[in-house]
There are 2 protein chains.
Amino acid sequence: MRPEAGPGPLSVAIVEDEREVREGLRYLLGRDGRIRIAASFEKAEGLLAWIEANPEPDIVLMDIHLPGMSGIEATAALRERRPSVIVLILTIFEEEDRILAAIRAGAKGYILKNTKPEALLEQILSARDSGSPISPTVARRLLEEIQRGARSGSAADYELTPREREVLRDVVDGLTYRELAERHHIAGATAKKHILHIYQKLNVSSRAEIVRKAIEEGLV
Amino acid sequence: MRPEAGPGPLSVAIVEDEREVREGLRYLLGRDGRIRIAASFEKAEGLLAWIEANPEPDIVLMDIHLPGMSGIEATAALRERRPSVIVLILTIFEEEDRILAAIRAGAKGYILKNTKPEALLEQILSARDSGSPISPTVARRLLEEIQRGARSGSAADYELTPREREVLRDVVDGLTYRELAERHHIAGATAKKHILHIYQKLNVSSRAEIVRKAIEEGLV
DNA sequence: GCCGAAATGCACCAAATGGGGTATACGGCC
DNA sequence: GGCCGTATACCCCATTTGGTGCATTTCGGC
């Protein structure tokens, strides 16, 4: 292998739904002699149509957030079927939970989309030689996560208490405050702290995203 | 057997974790010679230890939202522990979805609490003799429910459209109609019209039911 | 070309929600 | 006794949400 100088031009494939984004990467990048854009697509499927018929390229950079199929889903189904294709998230959100989602999906790196130019460009080219680029913002979160796994036998248990415990259930339950309030015989009011402070504690701020995570995470 | 007669009176638990409806029933129930009450809980927890070191009862009558552990949850335990026991559930809301769910945790029966007092003792005592005491309201639930069953293949689809579903999965990731609209480029008027038109479908009317139905149906 | 379904957009409104603060009561622990 | 966490309750406020009704555009099928 000859890490520095590589077998030619690096094929990049891109998958980005807002056409000013994907074609400010194809510039971007184009304009680099040591990278190829093989391809670019709005849709994770128009990429694993095509890849089906198309030599595969080195690196896909894949968005997150798509119309149809999930950037995570997407990483998932090229695992499957192209297990030597580099696949790098890449995102605008720094999306806590959806870090180890698409790294378990198997993304060899999460890059933010507001990284410079010059960086950006440099990260992808790592990839190559084995590296996983990471945002600095998005290794911070790795590093929580790892200590977090590491004390508690990752143990998802966020330390709720037992009565935050019961709110929980009824509000994955779709209860509002008010039936909240008189199942538990408590006033709405203190229903909804108790509802805010299960909120902190899991880092959420609304309904749709407790019920959520209250169920991927096994508490309920 | 003498259906007529039975052997001496009825035995029966009492779970329900509102005093007023729990003593209600007591007086109700124990004021017909034909039915002794042999304890009543305020919490699933307590029958559940209770039945342990107590001649089992010959019926429970089973509260669906209760604190702690659900009745469903108990009749789920009851029947692994104590399967001769019925369970009746007794509940003043016509939840759809508990229905089924209760019935398959085992429950005989599914009775409204605004059942009239002389219909709610027949339907008790008509559980001995194998009966299923069903309130009209839940019957009619169940049927549509098996015709519903019958025709597509238990396949959970619901009839979303394309963009109906991509709104969904959102939906499920915690989006704002505000955030919804800017993922899909269209206005927030419109994500909110999708989203209701989802809600209509789903049969639900809440983001906290939608994201738990989405997940438990694997809609996601 | 017409029809209907789907998607889109907007207006209006009542209710629910999320977020901030303050305060009291109870129980266990140092 | 004093402290801290938990649970309780209430205040205010901006934003979001759920519900309706109506109108337009788009698109595939007949």
Second form
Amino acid sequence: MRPEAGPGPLSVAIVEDEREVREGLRYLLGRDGRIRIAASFEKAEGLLAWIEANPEPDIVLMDIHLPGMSGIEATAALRERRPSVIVLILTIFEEEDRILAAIRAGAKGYILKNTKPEALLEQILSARDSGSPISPTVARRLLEEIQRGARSGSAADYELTPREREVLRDVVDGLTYRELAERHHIAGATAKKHILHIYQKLNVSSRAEIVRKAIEEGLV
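Cool, the form predicted together with a further copy of the same chain is there; where's the form predicted alone?
Only one chain is given; partner chains and other molecules are left out.
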């Protein structure tokens, strides 16, 4: 178990088999004082061995296609051993089956490698507070997949206010706190408050769960 989260930097471990990408991530993220790179690995097996003898990182950035154990398999194994660790899938793949498999394995977010550096940083930093960043294009693909299998019938009533329904639609579209605040001309703290209320009313704990529940139950 890692100690109580404090005001210090976010501890991040990286699992990426391509050396240039791995080192690029270390450099990019390490430049921001709000993030501390705890370790990086070419294989998932290396992370799983390391985490047994070291303090848990707050977040693991996990590639999907890795030599040996896949990122999805590693996510499931890590979530079983260290459920408090947040796993964010970082990949070039947008296929619906991989997205859903990663979420089912316990990933709390799904970010594409071509995400702009400033957006990537914001999504990673938001994960500790907001749950689950999902790149907008991934959110749309997840939306399409769930819509194909969505249940028929009327939408459930969770007593969402009109503004909460607007915010919910934006969350499904993959908007960040900052983008939500700008779109609705509200403070960032107010945007976070709306999302917290939505989490509570829908009884979910991650953005991925919000997306699935919203579409399956016709909330957007």
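Positions refer to the first chain, counted from 1. Keep in mind that this is a model prediction, so the values were computed, not measured. Rigid core here is just the name for the largest C-alpha set that superposes within 1.5 Å across the two forms.
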- Query: Quick one: core overlaid, is Ala191 moving 2 Å or more at the Cα between the two forms?
  - Reply: yes
- Message: Using the rigid core as the reference frame, would you say Glu18 shifts its C-alpha by 2 Å or more between the two forms?
- Response: no
